[in-house]
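Next up: just one chain, as C-alpha cells, the form predicted on its own.
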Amino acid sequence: MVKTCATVWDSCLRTIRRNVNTQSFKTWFEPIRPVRLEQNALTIQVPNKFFYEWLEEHYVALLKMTIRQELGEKGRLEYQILMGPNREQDQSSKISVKKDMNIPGAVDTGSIKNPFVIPGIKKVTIDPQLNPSYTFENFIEGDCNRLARSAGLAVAGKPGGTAFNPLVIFGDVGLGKTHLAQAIGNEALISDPGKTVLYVSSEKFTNQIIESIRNNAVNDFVNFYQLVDVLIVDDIQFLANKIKTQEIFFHIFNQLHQNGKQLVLTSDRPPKDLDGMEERLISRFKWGLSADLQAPDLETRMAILETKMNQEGLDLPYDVTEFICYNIKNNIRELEGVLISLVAQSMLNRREIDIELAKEVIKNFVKQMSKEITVEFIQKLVAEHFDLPVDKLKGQTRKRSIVIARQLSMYLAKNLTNKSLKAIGENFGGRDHSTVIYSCKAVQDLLDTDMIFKDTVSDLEKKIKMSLNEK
C-alpha cells in the first residue's frame, strides 16, 4: 500500500495513544493535522508556536520513536505552525536535525584554549552564545527604553566606532536588558558577519576564570577574550567582591577598549551604585554611555504583549490583553509568563480565554491583585463632589461643569480600575473607547495647567483608595 501523510500519521497516532493518557492525547495530538509526506519527512500542522514547543519539550522522544517506526531510521518530523487565517509558517523539527556548525563570526582559535568548549568535544570556533530570537525587530520601543535602544542600534552598526564604548545597560529585573544586549550582538553579526561576537554571563565568566586558575591557563583565557570584537557581559553586578575576577576582567577590558573593540555590559543598577567593585573598573564603565531601562507604560506593555502573541500565533480578546497589562506593570518576563500560562490553562482545561480565566492565572504572578474599584463607585464619588446626579454623568448634556465631571470620572476609572476602555465607555451611556481616550487626555491637559483642579483630582483619588480599606 502506498504511504500517504494521512496513513503514516494515523499509524503514529495508534502508537502514541498507547503511550499517553486519554486527556493528553485529546489535548496535544487530536488537534494535529498531517500536511504532506516527502521522502523521509512527514510534515504536520499544529495550532501555534506554544503547541509546537510543548510537543518538543514533553513528547519529542515518543514522536521520534513513532516516526522512525513508520519511516525508518532516517525518518524525520517537520512542523507547520498555523499563525492565523491563511497564514502559515514552516518550522523544522529538532528531531534528527544536525546543528549547523558554520557559525557567523566564528574564528579559528588555533592553539589557544577555548573556555566555551565542552570537555570531550572538539570545537575550534567561537560560538557567539546568542539567542537568535533576541533582535531589535521584536524589542518594542517606548519612552522607557528609547535611549538604550537607539544607542544599541548605533553600537551594532559600528562596533567600537562610537562614543558609546562601553555601553552599560541597566535596569530592574525583567525589563529586557539581556534581550537588548543580545540584539546588539545579533545585529552586529548581520552588519558584518566577519565580526567575532561573544555573549557571556558574569557567572559563566567567573567560573571560567576559576577553571583557568586551577589549570594554570590564565594567559590562554585572557588571550582568548582578546580575539573578540564585540564582548557582551550580562549582569556585571555579580562580579562584586570577586577581586581576582575583577583584576582579570580589568585587563581584558583595557586590551579590548585600546584595540577599538566594543564592550556591552548589563547591570541591575548604574555604575556609580555598583558596591564591591574596584574604583578603577567603575571609572572605566563610566567612559561610554550608561542607559537605563525603565518599567514600560501601559501602551508599551500592550505593544509588547501583542508582539509576543503574533510571534506565538495567538489571538487573545482585547479586553483580556488590556486586563493583563493593567495588572502586570513592572516585569516584561512576567507578561510573557502570564501569556504562556493562560494558553496552557485554556488548552489543558478546555476553557475559553476570558477575563475570569485571566484573573485566575494572574493570581499566581501578583502577590495581591488590586481590590476591584467599580466604575459605579467612582461615578458616585465624583457626582457627590460636584453635587450632581449620577445620571448626568451618563447623559448627553454638554454643559461644561458636567462634561468636566464626566471626563474626570472616565480618567479615574481608567487609572483605578481593571476595566477596558470599551467597558468604561459603556458605563457612561454607551460611549466608545475613543471618547474615553479623548476624555483622559483632556483631564491630563488640565492637570498640567490648573493647580486647583490637580488638587481636586488628588483628593478624589485619596478618597477612592481609602475606600479599599473600608471594604
The other form holds:
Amino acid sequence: MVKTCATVWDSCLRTIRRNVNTQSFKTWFEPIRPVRLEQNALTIQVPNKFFYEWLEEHYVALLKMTIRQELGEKGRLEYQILMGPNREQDQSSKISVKKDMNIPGAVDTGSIKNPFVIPGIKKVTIDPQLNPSYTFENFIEGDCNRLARSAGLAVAGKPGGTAFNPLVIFGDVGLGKTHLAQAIGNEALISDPGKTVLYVSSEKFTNQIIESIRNNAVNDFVNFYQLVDVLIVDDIQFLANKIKTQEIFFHIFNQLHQNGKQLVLTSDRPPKDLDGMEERLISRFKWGLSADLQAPDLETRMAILETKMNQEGLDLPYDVTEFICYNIKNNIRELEGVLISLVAQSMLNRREIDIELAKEVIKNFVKQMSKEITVEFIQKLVAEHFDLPVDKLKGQTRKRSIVIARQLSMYLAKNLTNKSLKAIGENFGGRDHSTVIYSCKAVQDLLDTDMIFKDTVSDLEKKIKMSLNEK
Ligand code: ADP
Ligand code: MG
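Now that you have shown the form predicted on its own, what about the form predicted in complex with adenosine-5'-diphosphate?
Zooming out: every chain and molecule, the one shown earlier first.
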C-alpha cells in the first residue's frame, strides 16, 4: 500500500490513542491535520504556536517513537503552524517549523570536555541553553513573586556582584521557577553579551556527570564549568540522594563562588527541606538569598493570562478569562493549559468560546469539582474574605465583625443553596432556623443602608457563583 500523509498519520494516531488519555487525545491530537509526506518527513498542521510548544513539551517522546515506528529511523516530523487570532486557513500566515526528532534540549555530548560547546565553532563558545521567550518583560509581577523577581533582576544586572549568591528560587510546580531563572540568564546576556551564561537542568547535569565518570573525565567536566559566569541549575531537588553528583556539584559551586561567579538555583522546596542533600551543600545554599514564588492572586492571574493571550494572538471574552482565573489558582502552567485547551476545543468543535465551554474544559483540569454550591464552600470564601478562621463563623463569639461575617454567610447560604433554614442553622454550630431568619433580615437591613457593604456582598456573591467549588 502506498503511504500517504493521511495513512501515516492515521497509524500514528492509533498508537498515540493507546498512550494518552481520551481527553488529551481529543485536545491535542484530534485537531492536528496531516499536510504532506516527503521522503521521511511528515508535516502536520497545528492550530497555533502554543499548541506546537505544548506538543513538544509533553509529547515529544511519544511522537518520536510513533514517527520512527511509521517511517523508520530517519523519520522526521515537521510542524506547520496556523497562526493568528482569526482562525482562517490563511496560507500567508503559515510558518513552518522544522524539527528533527531530537528531544529538545538534549545536547549532543560528543565531546565530554565541553558538553555545551556549539560544534564547528573554534573559540570555545558555550551555548547558554536558554529559551529566549522567557524574559522579565513577560514575567508578570505580583505580590506572589515580588522579592524573587527583583532579586533576579538585581542578579542579572550584576552577576556575582550582589549579596544574592547563590540566588535560590523555590516554589511549587508551575509557579514560574524555570521562567524566572531563564529570564535571569537572558537578561544577564543582554546586559553583558560577553558573559558566559549556562542553564542546565539537574537531570542533565547528573547525566553529564555519569558520563564523565564513565569516560574518566571528571576533571575536564569540572574545569568546563569553571568557564561559566552565571550558572543556572534548575530543580536541584533532583540531586537528592545522588551522592557523587552532589560531591562534584559542591566542588563546582565552591570554585565558582570563590571566583565571584553567579549561581542561580531553583527548587520545589526551601533549601532546609531538601532531604537527601548533603548538609554542607544546604548550608551553602543559604549563603545568598532564598526567595519563594507563591501562588498568584486573582489580579496577577488575570494579567498573566492576558499577556499570554496577547503573545499568542488570542482573544477571549473578558468574562471567560475571569472565569478561568477564578477557577485555576495554584498553577500557572495549568492556567495556560486551560487557555490552549479552550482554543483547541473551540476550533475542533466549531464552538464559540464562552463560559459553558470553559466549564467543560476546566473540569478536566481541576480534580473533583462539583457544580453545587455548598454551605461549607460559602463559609470558606466568606472567612477568607474577612480573614477569619472558618471556626469563628460556627462559634459563639459576639464580636461585631465576626457576627456580621457569620450573618452574611447564612444570608448567602439561604440565597445561593437550596438548603432549608434548619439545615443551614446546623452548619453554623447548631443554631436554629429562627437565628438564620434573623441573620438574613439583619443583612438585608445593612444592604439597604450601607453601600460599601452592598459592594462587598455582590463581589462575594459573584465569586461564589463563578467558582466551580473545588472540594
Ligand atoms: P516551574 O518551573 O515553577 O514549574 P514554569 O517556570 O515552567 O514553572 O512556569 C509555568 C508557566 O507559567 C510558564 O509558561 C511560565 O511562562 C508561566 N509563568 C509563571 N509565572 C509567570 C509570571 N509571573 N508571569 C507570566 N508567566 C508566568
Ligand atoms: Mg521548572
